[in-house]
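A single chain, nothing else alongside it, follows as structure tokens in the form predicted on its own.
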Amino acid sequence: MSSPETASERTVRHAFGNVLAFFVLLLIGVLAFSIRLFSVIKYESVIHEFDPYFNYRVTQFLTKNGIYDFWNWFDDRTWYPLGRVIGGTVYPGLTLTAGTLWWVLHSLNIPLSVETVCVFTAPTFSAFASWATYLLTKEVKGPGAGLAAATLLGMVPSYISRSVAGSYDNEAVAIFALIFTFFLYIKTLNTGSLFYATLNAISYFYMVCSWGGYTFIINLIPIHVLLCIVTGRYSSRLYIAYAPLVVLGTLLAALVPVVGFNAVMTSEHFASFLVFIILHVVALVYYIKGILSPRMFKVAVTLVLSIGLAVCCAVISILIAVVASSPTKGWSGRSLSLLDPTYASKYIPIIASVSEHQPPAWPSYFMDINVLAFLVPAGIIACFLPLSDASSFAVLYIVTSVYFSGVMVRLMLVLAPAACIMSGIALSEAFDALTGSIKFQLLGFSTENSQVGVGDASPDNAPAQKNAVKSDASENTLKDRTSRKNKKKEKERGKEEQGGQSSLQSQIKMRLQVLPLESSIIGVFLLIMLGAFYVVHCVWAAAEAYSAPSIVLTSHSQNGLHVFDDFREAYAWLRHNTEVDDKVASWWDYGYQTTAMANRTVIVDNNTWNNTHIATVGTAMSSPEKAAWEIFNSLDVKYVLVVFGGLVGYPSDDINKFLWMVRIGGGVFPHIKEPDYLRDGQYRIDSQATPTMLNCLMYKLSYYRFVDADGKGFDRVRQTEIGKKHFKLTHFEEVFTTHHWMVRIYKLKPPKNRIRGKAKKSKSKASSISSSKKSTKIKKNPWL
């Protein structure tokens, strides 16, 4: 057996890991944040999807105006002619971070612009979560299942989908402040310090401030201090982890405009405050505990469970009325669609109709998150290897997650930071229980042999040998008595042979726990082909799959790579060739993109706070085209923008998301009805569609000359040719379709031109009859 390891060599082999972890860190975020860069590569620095449009603007306005005019900015080209108060209705977590980041580079003299600040922000702070997620994974299982979390987090596609360069949502900093704010929360557990309970409260705080997913963390960490509760663990440390946060973190939250009193008054909330009531109760009763005998401790606990129960039914009682009162029962919809997932597809169509408010496929999982599907059931086994409440609380992430990304598939955004946790924990333990069979078969057996023997460490003789140094120890315990110096002696020898017992003990389990030395090297390169295997997959994801901003298309054939630049297009066209004051009305998909790109109002935008605004667009589309004339020109609307993917293909046009505007619109006016718009319950656009469909503005517009442009009016999205080919528009003019049709702009015709028209014909004809009858008149009685 080899010799012992000196306090010196801890101490210089503990400075070493600590400098090689700093500098596997720095490697890591590095990682992390070059390989969101793909985008910027393989295309241009521009920002994506069409939310990160308004947060660019708005960042925009900020970093010219400054923060207070920022928090009273009425925004009047948005919601016509209704607008919308920003500052009162944003998350400003986002905002507030690029802006600052802006103005700290431009103090040192580093003139980036605001759009590329907004660009580099998601890369940038995945680097922060992966390392927040290595501090967070240090608490639960130590540092090495750290370092293997941080990794995995760096590289992994869910993640990666909503982080590259240029996607610059509130996800881009929300996941790293929910990383931070849960290892915030473990820290103050496993210490019990109320330094890290006041940092917890702070990055809940910043959390509130950035996402409306920080309803997550409220509910996620009570649970997990009724767990504790409910299992016999509360201690002081659980008390200093979660009070300080329900008390501090809802009074800064309530400082967000947009949460305001929200943070008290929904049903979201409700379950921090109950925790937080029998968080006090238990720790009543332990007080009671420490000072009351027995006799009295159960009196006393009869009272104070009668006054709690008292308490806690009258609360209850009020939230009870509270919620009745609320036809939602106190819960936004997006949390009740959540808590049933049938929800929003009965009562609120808007939310249902968002593609990233769908369940996930299957394949899915393995896209966003790989091989970690397999690796985190080994993960959630090493938790129980002992439970501690760290380990507890990154099971219960782990299966809450799991829940809410099977409902909705934006949330597998929350599913891959604990999918990372679980699959680090994994490889680290398994790491750990491989090489250190390698290490003990090729080192220890040779020291072993030599100096114990290979019998003395089978545990048939491990009890005798328990027993001879027992033996030994009490005999020179009685010759050493006479004196203080022997009685040192006799320490320092127990000492050493408890020592020599301790370490013979842990080389006895180390035996047991040996592996083969062929299975342990097949493991290890296993394990490293499975690495391999994960790494290429997100280099994939992150190169081809998740790069492309929206907003610029791509195509490959045997004639090379087409692009497809049509938005950009159509937006530059509204901005140099309308007014400063026309309004345009689209579908609320590309709200934000025309107000931030063409500079122009809006009707409805990506916000959808207003419903009835949402569903008079849905049934203007969904008219025929005099009625969606009438109801156009009432919101004194010039422009009508469609996107149309029938020529090339393009999927998501708005003729696959007209059935959406048909069931919004039927949900405020009954008299649009989507059966009048399905043939036997399909949604056709060929000949046998119905005549409400074949009539409606919608199919006008998207189809208008499409026959013209390929021949026969083939679509090659819906695979068939369509059912009205010619017709021509009597209330709308086309003024412009881009390259590749992807885009088409219409303008109202002005009434006035037609009701002039027709008065001049009547007045003409009213002319012509008097001047008759007059000249006939004049022709019989010319003196008349």
Second form
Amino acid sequence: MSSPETASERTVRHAFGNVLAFFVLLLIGVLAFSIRLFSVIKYESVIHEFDPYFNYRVTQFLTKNGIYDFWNWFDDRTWYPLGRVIGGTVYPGLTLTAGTLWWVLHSLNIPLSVETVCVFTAPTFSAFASWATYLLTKEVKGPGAGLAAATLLGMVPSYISRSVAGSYDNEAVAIFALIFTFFLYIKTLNTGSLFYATLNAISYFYMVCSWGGYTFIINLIPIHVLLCIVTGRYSSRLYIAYAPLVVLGTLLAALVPVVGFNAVMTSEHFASFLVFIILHVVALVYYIKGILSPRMFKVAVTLVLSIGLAVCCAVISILIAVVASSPTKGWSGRSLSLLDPTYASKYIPIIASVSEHQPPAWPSYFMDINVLAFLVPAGIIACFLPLSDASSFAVLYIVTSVYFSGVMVRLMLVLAPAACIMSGIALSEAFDALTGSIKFQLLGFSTENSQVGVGDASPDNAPAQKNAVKSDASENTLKDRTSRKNKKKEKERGKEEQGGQSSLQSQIKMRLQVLPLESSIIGVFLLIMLGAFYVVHCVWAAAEAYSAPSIVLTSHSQNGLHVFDDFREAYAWLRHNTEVDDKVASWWDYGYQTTAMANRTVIVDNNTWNNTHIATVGTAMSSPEKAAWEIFNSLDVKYVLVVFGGLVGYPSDDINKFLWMVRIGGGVFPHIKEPDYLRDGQYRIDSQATPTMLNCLMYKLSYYRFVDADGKGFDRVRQTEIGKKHFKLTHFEEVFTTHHWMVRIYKLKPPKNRIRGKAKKSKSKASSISSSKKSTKIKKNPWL
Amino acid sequence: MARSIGDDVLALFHSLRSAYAATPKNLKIIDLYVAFAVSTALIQVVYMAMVGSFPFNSFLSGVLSCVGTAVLAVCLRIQVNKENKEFKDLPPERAYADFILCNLVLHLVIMNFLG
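Starting from the form predicted on its own shown above, please give the structure in the form predicted in complex with its partner chain.
Every chain and every other molecule in the complex is listed next, the one we just looked at coming first.
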């Protein structure tokens, strides 16, 4: 087909293609970086949300105190009075990456602050992630598909949502590590080089350091290996790709303190060990098959099966006994909630309460991956023509990630790279077919000439064809143990003839695949329009939907832009007007921000590792004032912080989260009963609310003096007037309310010095009555 | 019936032995190394069963280092085996260099994890 082209012309064309690909990749990196800068432009360079504040605080500690203190850090300013072992419970990848970046920049005398480095880590690594997608898709299909997939990943809204400038969270570097690990695995599978297997293990180590989602890798790769074995694609490259990864990977995963011995003891890793054993068995079988005659092989198989079956049954029964003895069969709560979507709502309300752990609604698929949603099936079909190890891996990846994205909205993020790879493949194949037919139609006359030339050569090819057929047959009848020289000679001859044959065949195939000229041109135009719609949607999503820092809110009114900076106002007040050792109690959402910005000790924070502690705070918020005061006093709390959105209409305030406080508190302390707070099955705060609701601490702290704000006490979020309007606080005093009443801080009143006579007598009477009641009452409030 | 099975088993062992004797010497050395590594791992497991697994990280690193070198040696054997068609244009020096590199990484990790 390329007969008129000389070798030098071909190298020039390849060189030109490579340079073009390099510049396109550079542009893709710049695009991926800049599309994530909307929040910096619209608001400011600030860390977003809740979790990033914790990572930011840890990074500050790392840059100030060095790495040894970081590994051994015990944090006593959170989860008071329990504290938290930071070194052993945090995934260090993100903070170490940002810390290294900061250190490198400082040693080059570029004085960027830690906050700037943290804010811009995510866009930088998303540029790296799109380059990694290019490499991965190049291994699966080719460089054209790679460039398409890299462009799509640079802009896909699902990935943008977790990696905008300021979203300093684990996924920012973890997605890059995920794609890069997969790329190295596929590269090892395609080349069989032990060097890439080593790099693969090191990249897997980086992934384990970065994110708890590393279990996805260590379960997907064994499933793929099993698939290859079962479909008869076992080769020695598969062994080299998988076996060193398991051994090195398990060791490296055990090195990370968060994972530790879980790397060998939890069920999440058992799949890799099982497939490791299966792979060795299969490798041994193939080896023995290679050195024995077929009859002897059959004898060996029967012998091994009869002995092996007995041993297997014994081992499996022991394993089942060990695994069944643990109540969760060895799986952690989060993994179980992935496998059984209803598990969390039944057993672990904390996991069920996080909004990111809810299943996604259908529209969120079109919001998050847009056009890719219907390019993915085309990509799956393209992967099957022809099916290779790498393309079977891509298909497996997309299928599993679609299932998991249906369980949790947060895992749409894992679906995004798979969808981009598939869509890149689909787009590339489509463009190939369409532009190929355009080229064929327009330059049709030149190919006619070359075809005549090949036709003349075909009589020469015919006897060569017969020889090729003979040599094929002779190869089949020979056994594997022939001399290597003969085999090589026959192979070379066969290749030459088959080369001439295949070019003729490919030409015939090309002719059959050609589409009419007009439809090809319209097809190319429509595909480009599709890309344009995708780009428009992605830019809109990045600018409007995913760039809100959620610590600063804005609204547009007739007077222009109105900024709500209440959170930082409240934390700054705490920082400047309280003692350093004062404890602040709030719902766990605000824990990270309070420790990072206000620098005060908190009771519970977003790590949510201790359900009982959170339930204690939830019980306190749901109890009447005196009971709540007792609980908070026992925890040495000085200040209580509540978030209230009723004046401005901020919907994510504590009254809307109140149902979780009741549920989690009621899960541990049975005297909190959810029906006490419900009227007709709903939480209400208007005049129809239950007395328990109107007396609980959360209601009182949220609506204290609310009537003074607008005269009627109209709650803009719940759209009603509140039930109890005029009341006084007996055990708390208000110390600060922010400008838009969004954050309200209260101080615990100290206990009275003297108890007056009447109160003393009634108190002693009450204690004697309550002691006699102890025997009759089963459920007693442990705090009174 | 039983005699034919016994004869078959004997014939099987004979053919296995003769086929294995025909492998080149360098592959046999690698196989010996693999057998040594696996037996060391088994000795460590038996020792752990007798004495208890207290510094679990030491046990884990010891066993996994033996298993790891065995696996890497098998990979080397695959790549150096001249009968393997997939690796016929890979020079054995390159295979050996990869083997050394991977072993270096493995033992660095082991030393770190040994405690």
